[in-house]
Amino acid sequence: MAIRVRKPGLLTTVQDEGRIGDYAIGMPPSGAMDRFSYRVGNYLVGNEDGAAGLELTYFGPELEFTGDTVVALTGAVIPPKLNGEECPVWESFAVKSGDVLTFDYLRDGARSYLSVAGGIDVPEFLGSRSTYTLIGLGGFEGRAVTEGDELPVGKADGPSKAGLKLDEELVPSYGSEAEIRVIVGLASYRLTEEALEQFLSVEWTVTPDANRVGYRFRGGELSFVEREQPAGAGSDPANVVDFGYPVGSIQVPGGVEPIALLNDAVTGGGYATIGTIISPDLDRLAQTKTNDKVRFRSVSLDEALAARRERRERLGEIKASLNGDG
């Protein structure tokens, strides 16, 4: 079976768990901007860990489907409708062939996530069918969905079950305000203390410019430690010598608007890293759209440890309950 595109939406790409393990050679992972709403919704469909779903950006696509097969939507509340009749989120529910499933106006969150029986059986490429839309490579064509796609459906691994759902307390909900741990550091002592204070409490605001390479915040101008530029380094103030970019740092060109770089960003280069956001809260800067409010929060490595092991845990309970093991 396949999924026929009738409308594309923003922004639809196939999205996995990324491509993992081809950093050093430049390749950043892609892969699910929200790894908890996308795994999860591979647990309420049955699928096994990794298959590829769509993210959805914003503003959903009209999409038919040419088999029955069973699917879920979780992470950002874009409401569907199911050939014109509400259907649930966080929650799996069958479709037939001939079925169109459309979307209404986003409501809270900025990404959602279809998960389909078997997964989207598109080719792999550097072991994960992720898109890559930067330079167009992985997912369907390289590119994002487009009127008159078809993306086929891989075989499902085993049964799949309608009206398995997420307990309600653990669905998450966004709002316009967000929280984002990070660990200070990396190139960080370009900063001056009070500009490194002014980063931590600030009420930053994401600008349009938020996407899957990077989000950029506007709300202070930071000031950086005066000194003769080393050699490899260039003239601005946040040049350092280059260095690599782990996903999630933040870098601060001319000490004015932020940028936080995420799955499709370059992985690294000569501007100064003030810090990185710790894994488990890209998921919910991932959540995050053009005018909501972001504060930075500094924790410890221990701390961001603690928060990754947490996540990975009620991700367990959850897959083991899904799964009737719980």
Second form
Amino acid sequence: MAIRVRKPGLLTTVQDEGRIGDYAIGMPPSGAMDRFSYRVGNYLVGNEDGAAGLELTYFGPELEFTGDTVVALTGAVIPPKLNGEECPVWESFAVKSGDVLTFDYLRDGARSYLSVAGGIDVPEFLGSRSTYTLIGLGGFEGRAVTEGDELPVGKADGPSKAGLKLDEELVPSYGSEAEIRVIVGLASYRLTEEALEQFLSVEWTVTPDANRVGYRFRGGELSFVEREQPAGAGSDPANVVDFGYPVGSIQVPGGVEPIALLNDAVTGGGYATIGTIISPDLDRLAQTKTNDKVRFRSVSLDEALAARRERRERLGEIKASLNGDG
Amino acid sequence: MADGAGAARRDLTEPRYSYGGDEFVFVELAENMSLSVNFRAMAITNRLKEEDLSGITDICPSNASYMVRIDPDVLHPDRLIEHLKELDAEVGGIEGFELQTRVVDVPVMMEDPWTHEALMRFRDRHQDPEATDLEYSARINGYGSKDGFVDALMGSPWMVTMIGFVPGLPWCYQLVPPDEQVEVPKYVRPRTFTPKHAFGFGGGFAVVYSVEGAGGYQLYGIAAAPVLDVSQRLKDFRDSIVFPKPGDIFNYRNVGREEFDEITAKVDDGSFEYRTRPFTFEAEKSLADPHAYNREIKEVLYGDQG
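For comparison with the form predicted alone, provide the form predicted in complex with the partner chain.
And the full complex, kicking off with our chain again.
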């Protein structure tokens, strides 16, 4: 069976866990921006971990199913309707051949995940089905889906059940303010002490320039420590000898707009980076949208690892409880 | 000994070890670029690759630094940092550093119509809107003419010191003494368009843009052959979609329109292959007398051409 795209939505791409292990050739990981929601979606429809789904951004698509299956929507609330009737989120439900899924306006968050039993069955590229649109590789023909596409759906491995539901207490709500934890470091020595303090105390606003490549923020001006620029760096005080950028690292070109580099970002360059968002909080940042407010909080490595453990344990419990239900 | 022992010692001062969130360890060996610091980054990351430790997902050497991506549940970042400090001590200076690598002929057409069109579109973002990128760069580097500047770029080979930004893009640092290194600023504001395969320069680095896109480097010309081939159609790309490797020695060679067209025709029909020769690069030789060693390198690459 397949999913026929009747309307593409704003930006609908095939994503999975991402393309891991090719950073050294300049390949960013791509993959689901909010991996918590993406993973829970796979649990709900009974998929193996890593099955590909659709990432819906801000404004949902219109999709027709060409066979009977089970699907689930997780992440942002873009209220789904099946043949015009409201259907649940964070809960699996059955669809039949010919059914049409549409979406109302975004209510909370920014990205929603459509998981389907069997997963979206596009070919893997370097071990992943994730779409990386800049080079045009992975996903469905290396691009966001468009009207008329037929997205192949794989054969479900096991029985999929409608009505599997994430415990109400575990369903995240996003709102318009987020606290994002970062480990300060990398080339943070380039910022003055006051600038670093300011970075951590300012309420930053997400600009319209917020996508899978990166998020730009506005709200303050950060100054750099004066120095004679070292050989090879270039003349701007924000310039460094080009180096690698971790996923989630934050740079401040010109001192005005901090940019968080995300799943489809460049892997290196010549701007001073000042810290890195911890991986569990990349999920949360992915659910912020233009004009939302973000504060960055500095945490230690131990706190970061504890947060990581907590997320892994929570996902493990969710998976176990849903499997138990099935 | 223009860039010899003194520079090596300077680069040995206190690398900065830093966490890149919970999944990366970032190590800045020096704030300034030099060949010796890049050799150190390569020596350390090559050892790390050989060790094949579990919990490491990516090892990314870069110009004066390197980065390692880990699964911290398998390998604790602090344990990795401890180990990297040991490797650093083992590697020591660059004494005896050898690299099994290859020398590559990279044909480039300077002042081609495509990058010229692109750079003219963005004069308002440039330091010197009245000049071309090449004229400007020649002038601020003290060359009387752009021809002299082009001769300098094409006259000595380069080492690929980092891959990234986008897949396949090589950063190249020229194998010449520090006082001969070219240095140019990046655009005042980045362009929104750069032609695919553009040959550019920023800070102290030459690059070939692997794909069309944004960019801030000065534009001088265009490479005739790709550095990225996602379809893996060409022979040089059978093992990887990306051609350059850290440690490759690229000799950029200025070609005219006729040869450029011949090469692109071969790229189109799938018969193109880079001219490459295996080479054992000895860091000390390069630092001691770069120009003599560069002649040796070019002899290896072109010696059989008559």
